[in-house]
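Form predicted alone, single chain, as structure tokens, below.
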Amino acid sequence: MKKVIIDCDPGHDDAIALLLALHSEEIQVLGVTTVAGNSELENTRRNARKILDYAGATDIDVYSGCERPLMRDLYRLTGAIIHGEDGLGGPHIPDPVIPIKDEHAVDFIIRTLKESDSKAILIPTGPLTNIATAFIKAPEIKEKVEKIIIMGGAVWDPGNITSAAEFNIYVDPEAAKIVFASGCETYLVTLDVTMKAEFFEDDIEELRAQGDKISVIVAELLDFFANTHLEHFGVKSCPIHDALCVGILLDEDLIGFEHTYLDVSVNDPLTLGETVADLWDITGKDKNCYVSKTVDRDKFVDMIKTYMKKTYKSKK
């Protein structure tokens, strides 16, 4: 059983990543931590709880984390133009019943890793503020991290918030720089592959036709997500960026990676948040990151359809 902590900022793709992890028999979600990113913290912590409630996963605790980046104000546009004003636009999902936990997300991450009798996997799908803060506050916990699977960055293709930078890394580049320098085994699922793992209208309709509660709500979430992509990018399709981070735990052949040295631009306004990969070994620095390079779109689409039909079963 793979033990994971999902650190997220729901967000349509974060929501589907949560559902994919919940419906997997191979993954035990130790807890969900939330961060400001796609929307303000008030929204992301509510949206995470709404998804867990809707899926019947009321035994999984949600912890509220950092409301702003380490050294900057929260990027004011957030993800509202793509995800809606509350971060999870589209279908009506009832307000959550489960309360937010009193413990701060950073303290939960530290405590859980320290107390665990085995290593755990961190899956951050938003800005890396919570993870970096935990590493700063308790650097010894890095020894209890099996791996970190991050959604963020762009290496071969342009960014999606500037030509150089992807949104999650751009929002808190200093936090990203700390995490990539942590020494933990790190996998970066970049726009280079997530934008090639799109759901098209036919895929969404096939998901809806499955008829079960979760498949239908996911199809409705994707309706909204695809329509915002149509409005802003001219194509009615949508990537489910964050779910790929969970998907590679279910099928290691889903994404192909290249091992390289990677750093983050934090000082130059022109390239702020750029994930700079030393693909030709020019620097001679030790390789610190597995960067995504290829993805099997058909396999991913089939995975989402298959797992959304499942129901949540507690693993506690």
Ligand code: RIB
Contents of the next structure:
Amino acid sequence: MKKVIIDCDPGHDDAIALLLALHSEEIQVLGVTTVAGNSELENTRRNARKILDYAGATDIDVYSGCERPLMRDLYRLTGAIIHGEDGLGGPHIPDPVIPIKDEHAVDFIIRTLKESDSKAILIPTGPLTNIATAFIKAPEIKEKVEKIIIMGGAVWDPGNITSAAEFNIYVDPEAAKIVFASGCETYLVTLDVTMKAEFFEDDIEELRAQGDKISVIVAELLDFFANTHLEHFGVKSCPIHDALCVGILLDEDLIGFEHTYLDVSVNDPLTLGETVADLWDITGKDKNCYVSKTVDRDKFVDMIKTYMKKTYKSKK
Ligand code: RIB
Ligand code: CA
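Return one more block: the form predicted together with the named molecule, after the form predicted alone shown previously.
The next block holds the full complex; its first chain is the one shown before.
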């Protein structure tokens, strides 16, 4: 059983990442922590609970984390355009029944890693503010981290918030810099692969035709997501970025990675948030990150369709 903590900013693709983890028989979600990113924290922490409730995962706790990046105001422009004003636009999903936990997300991450009898996997799919803060507050927890699988960045392809930077890294570049310097085994699932594993209208219709509760709501979430991508990027497609982070736990051949030294631009306004990989080993610095380079799109699309029609079974 793979023990994971998902740190997210739901967000349509975060929601599908959560559902993929919940429906997997080999993943135990120890808890869900939320961060400001796609929308304000009050929305992301509600949306995470809405998804867990809807999937019947009422035994999984949700924690509220940092409401703004370490050094900057929350970037509020694009999230609402892509994910809607409340962060999860589209179908009606009932307000959550499960309460938000009182413990801060950062303290939950620290406590859970310290108490766990085995290492756990961190899966941050939003800005890295919570993870960086946990590492600052309790650096000793790094030895309890099996690996970190981050959705963020772009190395070979352009960014999606600026031509240099991907959204999650751009929103909190200082937090990203701290996490990449953590020394933990780190995998970065970048736009270089997420934008090559997109869902299109026929994929959405096949999901909808599956007819079960979760497949249908995911199809309706993707209807909204595809339309906002059409309006903003001019292409009607759904890059389910975050779900690929969970996907590599279900199929290790889903994504091909390149091991390299990677750092984040934090001082230059032109390249703020850029993830720069030392592919030619110019710096001579120790390799600190496995950067995604290839993806099997057909395998990913089949995975989502297969897992969405499963149901949640508690692993407690
Ligand atoms: O750039 C894509 C990432 O930013 C995804 O995690 C999406 O949910 C947004 O947070
Ligand atoms: Ca996200």
